[in-house]
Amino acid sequence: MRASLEIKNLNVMIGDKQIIKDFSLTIPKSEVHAIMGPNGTGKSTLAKALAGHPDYEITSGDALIDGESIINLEVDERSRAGLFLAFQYPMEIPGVSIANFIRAARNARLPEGEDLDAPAYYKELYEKMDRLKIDRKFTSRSINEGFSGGEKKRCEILQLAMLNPKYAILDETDSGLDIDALKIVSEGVNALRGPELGALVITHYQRLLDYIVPDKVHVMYDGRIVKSGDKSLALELESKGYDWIKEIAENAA
């Protein structure tokens, strides 16, 4: 079996309203796809459904790393397997440094007793925080407390950077980005782009997209993909936009 993040006929709800719909998707180790799609389509329902957000229930469906369920793990679970999710509004948490968030996260994914090199593992962190233009001086910084926009998925591409996982899901990074964050954001993910990444990245606008190319495109409608291609159908969606979409859909249906 060919290594993927694989999602079969999934179904979640948020309370009693179904938000996705018998949604597939196979996305390839070394893989980068793009969701597109309109507002309350369903987008970041999926990203958090598939990370395990106790808000999101799974009612049906799979998704599987590497041919190996997830969806009966916790969140913690789906992380050491291989799985991690950049938020599209991170969140702050006060009293815990990045570089103490960032060491804990690698500790837990080492076999019981065994711990980190610190200087080695200062070396990398370093490495990283230059590649991604992060102040040195952020390490001792609470975790997004007080950090701009960029300054926060700048962080989110560090914590990919550090804890190397096998699939990433990006839930609209370029969200509130001006275009030089955007540039700096979008060349860290591309310099982690390889054989042993998959990566989905969940975007409104194309302009991401000029700098993250994806291998395929997806839109998304109505919690179910309706159109697939390559780069050239996100041109298309700016240029027409989504109504179009929706009349493919709705022949569909």
Contents of the next structure:
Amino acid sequence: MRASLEIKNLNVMIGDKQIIKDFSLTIPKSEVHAIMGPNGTGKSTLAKALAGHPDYEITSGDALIDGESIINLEVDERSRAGLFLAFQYPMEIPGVSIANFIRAARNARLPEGEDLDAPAYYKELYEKMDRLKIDRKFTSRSINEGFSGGEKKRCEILQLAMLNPKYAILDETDSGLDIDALKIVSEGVNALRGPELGALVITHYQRLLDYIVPDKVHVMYDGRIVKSGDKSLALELESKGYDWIKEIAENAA
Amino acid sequence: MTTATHNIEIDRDKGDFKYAETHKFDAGVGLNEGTVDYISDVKGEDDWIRDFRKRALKVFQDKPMPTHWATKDLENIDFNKIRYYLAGDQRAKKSWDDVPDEVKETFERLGIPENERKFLAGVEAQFDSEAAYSNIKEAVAKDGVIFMGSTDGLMEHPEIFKKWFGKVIPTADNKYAALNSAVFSGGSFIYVPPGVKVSHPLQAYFRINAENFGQFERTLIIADEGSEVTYMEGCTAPKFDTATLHSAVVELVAMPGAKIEYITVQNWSSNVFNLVTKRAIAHEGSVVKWIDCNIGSRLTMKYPGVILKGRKARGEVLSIALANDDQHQDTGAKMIHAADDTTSNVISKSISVGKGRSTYRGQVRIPKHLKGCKNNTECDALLINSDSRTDTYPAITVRGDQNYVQHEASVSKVSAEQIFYMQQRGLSEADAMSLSVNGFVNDLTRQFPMEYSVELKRLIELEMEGSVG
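Next, give the form predicted together with its partner chain, keeping in mind that what was shown is the form predicted alone.
Next comes the full complex, and the chain you just saw is listed first.
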């Protein structure tokens, strides 16, 4: 079996409302898939449910990383199993510097009693910051505190680059970015593409997919995938609009 | 980091052990004139001290409990069940070899002799009522610096002691200062001659070993003109089912141009009532800085103060309090401006965990006739759980229009979304919580000496371990 992030017949509730409905999708390692869809269709819910947010209840179905189910794992265990979520709205953590935060996250991946090689860590951190055009002064700034939208998203990609996950979900990483920031963030993601990473890019707009060109595009509506295709689907969607998707979904139902 | 070797080991488990009591001197249970006479007799004190004690006892007995503003938990102290003086010897030893085995072992387990060798200019180690060990490095003593237990200080340097003793904190200041004045024993006595800068800290360690006991040390520090000194104190006790009382009085005198930094890491066991009065007089151009960390005890009431008596004097209080289940940290600061161009700064951060309660009380006074005075007060509270509690009682009296005061207060919570975010990066819930709590106090602990900020970080991690889930 090929290594993959596999989502099987997933059903997710928030409170008593079902948001994700019998959702299935397989993202092979080394591929980048995009999920597009109108607002309120369950894209972010899918991302948070996979990451294990306590407000999102998986009522049935499964999610597996390289064949191992993760849905009974704690949030941090899923992370260490290789799942990374780049947040749409990254949280501010006052007083906790970027350098210390990423270092703590890296330490959490080491066996008990083993400590990070600090000089090597900082060397790697600086290199990756340079690539994302993040000023080195940011290492001592509190995570996301007082950051602009673009700075927050670049900081998410920096964490992605530093934690080397097997699979990454990028939740509306393009929202709030101007074109320059969008390019930098996309270049950062593209640099990580390769045989060791599978990625799911969630976006409302086709624009991001000009820069992060996906292997597959899925269109999501009302908690499920209604249409899949190659990157040209994104362009088709752009020209026909989401009403087209609504029609497809209604005809299918 | 190589700071591990500088750790001052005072985590709660480490302090929770005890040895059998072998006291030669025991004033018995309860408090009356006979108790005071017993203490004066065994110490061989002059009449003026005996009279001072007896007057103080009267004040203590006459003063009501301050429960009209303070917590009613004070009513749970049974003064008739406490032992007020327990000692093996009145004179401190200058070598660890001469200290009785079980006392020496106690301090070894707490890492005191090791720290002394590594980075301290002098150490005093008090065991119940008296200092068991007191020593100052020869190079420091050669400069004329005096550092010894208060009992010894009173005997050997009465001329300095008498001049300042009870002058910063009068006996009648409050009920517990009066109690201390009646039965005080132990504590540190420090005199730094003009111009002498003590480069390494002097440290005192206060250990309570006995049950149903009260420790009443009395500390007096005088930094003469242009001198500088840093004093650090730590404390632990084993956890008993009964209440233990700790009621100290600490007086600091900073002569013109002097600098005193006084650092406390209070980690008493959770059955200790910790009712302490700490105050400094700051003369012209001097600086007094209190760094006050309260992690332990059942109830702490402590508001370190500075009387800014001389022009351009500066007072600072940096305070961190962590209140866990069954703990109440009632802390704060007093800044009494009494001269032109005096400045004061108060930064307080409290963390309430579980059912823990923290209270900030601040008093800032700038009278009308002064000019050019400044005060800055910031107090921030962090609540961890939904039943954690915090209260803030600032009292700022500023008269006149040539002075400047700034006050900021905030209450925040660590949100579930912040924890989720950190956990998504692979940190366990407990690690995420302790990281955010350390982040909350970070800008303050950065100003502490390295040994203490590392230790404090570790203590916070320990306290946060059981707080989630």
